[in-house]
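First comes one chain, alone, set out as structure tokens in the form predicted on its own.
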Amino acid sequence: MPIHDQGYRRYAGTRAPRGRAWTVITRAGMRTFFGRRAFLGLLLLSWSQFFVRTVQIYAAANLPQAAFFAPTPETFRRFFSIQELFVFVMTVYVGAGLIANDRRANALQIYLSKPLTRVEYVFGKLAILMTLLLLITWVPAILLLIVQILFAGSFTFVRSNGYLLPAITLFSFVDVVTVSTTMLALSSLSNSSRYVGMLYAGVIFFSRALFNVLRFVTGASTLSWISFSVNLDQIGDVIFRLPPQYDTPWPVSLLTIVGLIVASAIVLERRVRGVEIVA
């Protein structure tokens, strides 16, 4: 029986180049979620506003009697407002579990000892969420505005309104980064993808209930910077010039939703390890 030399042996395939690795993490992610019946639904209904403000667009340009449904720049920050509902149930429903089930079986340690680093790792997983949220904010706003002008058969409401485009993308990513940080960081203190999205919606609803209690107490909105979603509607107002609905100056509230980002940034850098540490 002949015996083959099994001696080193230069690698004849291909190298991916450095830093790309988080694209693999993100590609698998996409699949499994858009593998599911429940995503696509949840995709498909979060989505029904495009439709009915499609409409909505159509008629005002068609029909003189639905005039009143012409678009303005407040129409599309309601849009965002709307939206809110199902950027929370989509936050957690894709986020709870990102990182929360890897931990639960244990795949950090898989995950870190091959060449990807952390940073790489979380990035991958942010990656997910935020094309996902995106999907539902960002494209189908845009796409109203590609809507608008079609049935218009004109520019004339996009030069009259040139700073939309950059508000509805400067919103867009100000309201998912802080979200998808959020959630990826929370997903990080848990092996349990339930408890993750019950400790997120006990920060949306206990924020923002505390703020009202406070609100009625005071008499005045000037604590609103209290509020996660609160500080993005009054950030949202800013960017879509339009004024704010509470006292607080959005100064303080963009430096809340910053300081937010950066410690959701130094949980993540502390719980995500491939071995854990006892201190």
Partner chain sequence: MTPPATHATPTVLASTARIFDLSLGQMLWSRRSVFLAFLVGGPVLLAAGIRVVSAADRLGLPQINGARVGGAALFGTMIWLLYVRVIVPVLGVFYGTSLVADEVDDKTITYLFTRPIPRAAVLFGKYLAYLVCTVLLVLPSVVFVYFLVAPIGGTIGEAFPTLVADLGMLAVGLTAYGAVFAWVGARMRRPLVVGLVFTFGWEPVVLVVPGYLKRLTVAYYLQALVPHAMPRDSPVSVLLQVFSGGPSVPTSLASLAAIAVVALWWAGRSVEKQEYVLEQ
The other form holds:
Amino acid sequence: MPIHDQGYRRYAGTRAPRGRAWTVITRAGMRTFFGRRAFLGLLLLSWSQFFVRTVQIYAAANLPQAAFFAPTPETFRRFFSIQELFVFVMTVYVGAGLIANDRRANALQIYLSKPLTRVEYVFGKLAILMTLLLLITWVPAILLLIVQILFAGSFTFVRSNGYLLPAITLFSFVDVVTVSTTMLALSSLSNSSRYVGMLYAGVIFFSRALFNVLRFVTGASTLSWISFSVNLDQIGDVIFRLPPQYDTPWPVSLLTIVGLIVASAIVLERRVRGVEIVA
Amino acid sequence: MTPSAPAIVAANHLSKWYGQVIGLNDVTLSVPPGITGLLGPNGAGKSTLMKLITGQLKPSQGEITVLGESIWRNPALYFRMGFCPEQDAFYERMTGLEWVTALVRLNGVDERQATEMARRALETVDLTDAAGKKIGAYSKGMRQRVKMAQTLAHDPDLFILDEPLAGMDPIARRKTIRLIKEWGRAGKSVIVSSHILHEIESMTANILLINQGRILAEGNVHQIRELIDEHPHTVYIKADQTRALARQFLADDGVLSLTFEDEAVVVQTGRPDAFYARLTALAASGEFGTIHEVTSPDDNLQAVFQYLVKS
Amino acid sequence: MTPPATHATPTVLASTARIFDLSLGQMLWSRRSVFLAFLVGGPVLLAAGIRVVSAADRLGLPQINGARVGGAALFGTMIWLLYVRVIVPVLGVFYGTSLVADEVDDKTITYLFTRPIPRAAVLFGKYLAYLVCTVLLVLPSVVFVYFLVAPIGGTIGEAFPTLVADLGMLAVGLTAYGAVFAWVGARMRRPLVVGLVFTFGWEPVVLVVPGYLKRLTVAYYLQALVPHAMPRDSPVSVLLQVFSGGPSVPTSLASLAAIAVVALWWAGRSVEKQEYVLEQ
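Now show me the form predicted together with its partner chain; what you just gave was the form predicted on its own.
Then the entire complex follows, led off by the chain already shown.
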């Protein structure tokens, strides 16, 4: 009768190099969301504008009666404005629970007891939200540009608006980074994803409402920097070389956005810890 | 318990599934009055059965009656039932007394009487001193006891206790076991679940074994034990020369397997009587030094359960 | 221990009252109240700021669209932009969708659903607690705002009747939005996302669509009750003023009452029938 060794055996396989552990978090998160039908529905809905714009570009390129539909650089700016609603919904749907759910399940301590640094954890979570948001902003916008070239059969539009490709890319990233870091910071503040989602909605809509009241009172829009979304609008206009809609100088808006990102990073640094520090 | 007594819980071809996951699979059972232990490993379907018994879930198929009535959407039955859930969930900002009082008030009792009932329940579980403290500040054992208090405060006829001893210290455990036995003696019925078998064994001989959503066996533990006589027995031996002793067993036809655990050998034998006779002879010979420990997990309910699960 | 003499199921009304008792304190002293304080405190701080600035200003009057106006007009603007469009719907979504979902998330629903009360009473009791909690916090905030801004370029008594109408309108709005989102919360797995899409996606869009679609909103009826002119703060507002032939006050009140009753009835039915599987 053979007697088998029942002792502990050490893992003898290969290990991923340090600094890549965040990809595990991101991959797991992405798999979770792509496995949900509700998410896929939301994703499809978020692409509805792309499909409508594709028809618009096709009509403008092929039907003389629809020539007035022809895309302009402003079309791409408007595309982003309309996408903001989907960005908001996607941010709440995906982002609210990213850290809050881990906190609720006490999973943060487990994550951080593995060979995973806090930075990798945060970056992994951030990458989930950023990737999914880029999927409904940068990707469709770039595809629209390609669709324009394909349907027009020439590079004239792209060549004469050479700044569009970098503008789309830059604005997408500014938008996505701002939104994602803010949401992630809020998500680290609570154990309830619903509370986080509501907090985010409150920040977006209430700050805008406050600005609107102040605009009425002062008769000017110099205080637009107090609104989260208006700052992004302002920066968007500048990036797309359009006249800004508000009186606030765009560097002030940019500074506010940078401040918001820095504040979010500080919140994340304080809140994402494996051990609670009790003063 | 009399054989003719009506069942307190009866299930007929009861199934429950969550999407594509089966929680409970075609269960037919009849739980007699008295104390019944519901045994099974984690994920066996104990909590699903408990939730069906307490009317929190609706059967996907089949039916379940509690105290002779269908439980789903029948709130009047809760006057006669007390449920201690498994989850460690509370209104953390309330004190133990406030919480139990508030829940008892939902039984239609006025504030004064509810407070009195809550106080007595807290006294029963030895929480009088902590009654005024916020539940958020309670230890794990205290939280478990305050859950028990809300279960018993309205003096129900049937107690449904889902893992009630989890997190309690040994003294509180002993006290709770005694309490449950007292309820049984007072003519109350108790269904208590656990995956730690000796806990159940210390409360009752009447058990329900559940695994993978199915009832494996029900009835008296001794009757169930008879069912497994043909199954192999496990013996744990710790000696000065364990390996030399093990080599002796290799020649024995009845030995089915040998494994080493630290300084001991665990032997599985199909012929326990012959094995014990040989072991006694080897010990008497003194060739293998002192034999420090001979125990058989078969003496415990754990073995009954393991045999039935594996078979 | 003495059990109650009879074992008849308590009525929905009696059970609702007990759940209300249990929930009101919980709701008032919850972390949600911090959010609520932030929301209702914001307009008060803003009003105080405007009052201080206008007192320092020689003319002492704020501007609306560049023209100097009195405090009453400013109060109307704040009611529209802050309370009607943001605070009331947001509170409705936040509290309404949480009535049952919070108990499910915290796994405390078991204690309520294994007591001899109709399940619907849990929702109704919590809904009443929400209503009392929000009304008690929102309405004083409006009163503060009124007393801070109304005296600017006018008198407190001048616009007092509109304040009463505003308070009533906001209470009705909280009732209707809360009921709708109580139903959403009882029925759906992702109630918050649905609630936010309804409030900030569906309502603003369909309000400017000609036809009957706008009747499928709460805002359509609620906005008809606002005793102030709608501010022209965006192209959408301008369109609304051009196209919207809002319903009369009695129609709006009746419609909002119907919305609240039907939504609550549905919500109660959902809670009665729904199974709540708690995550382990």
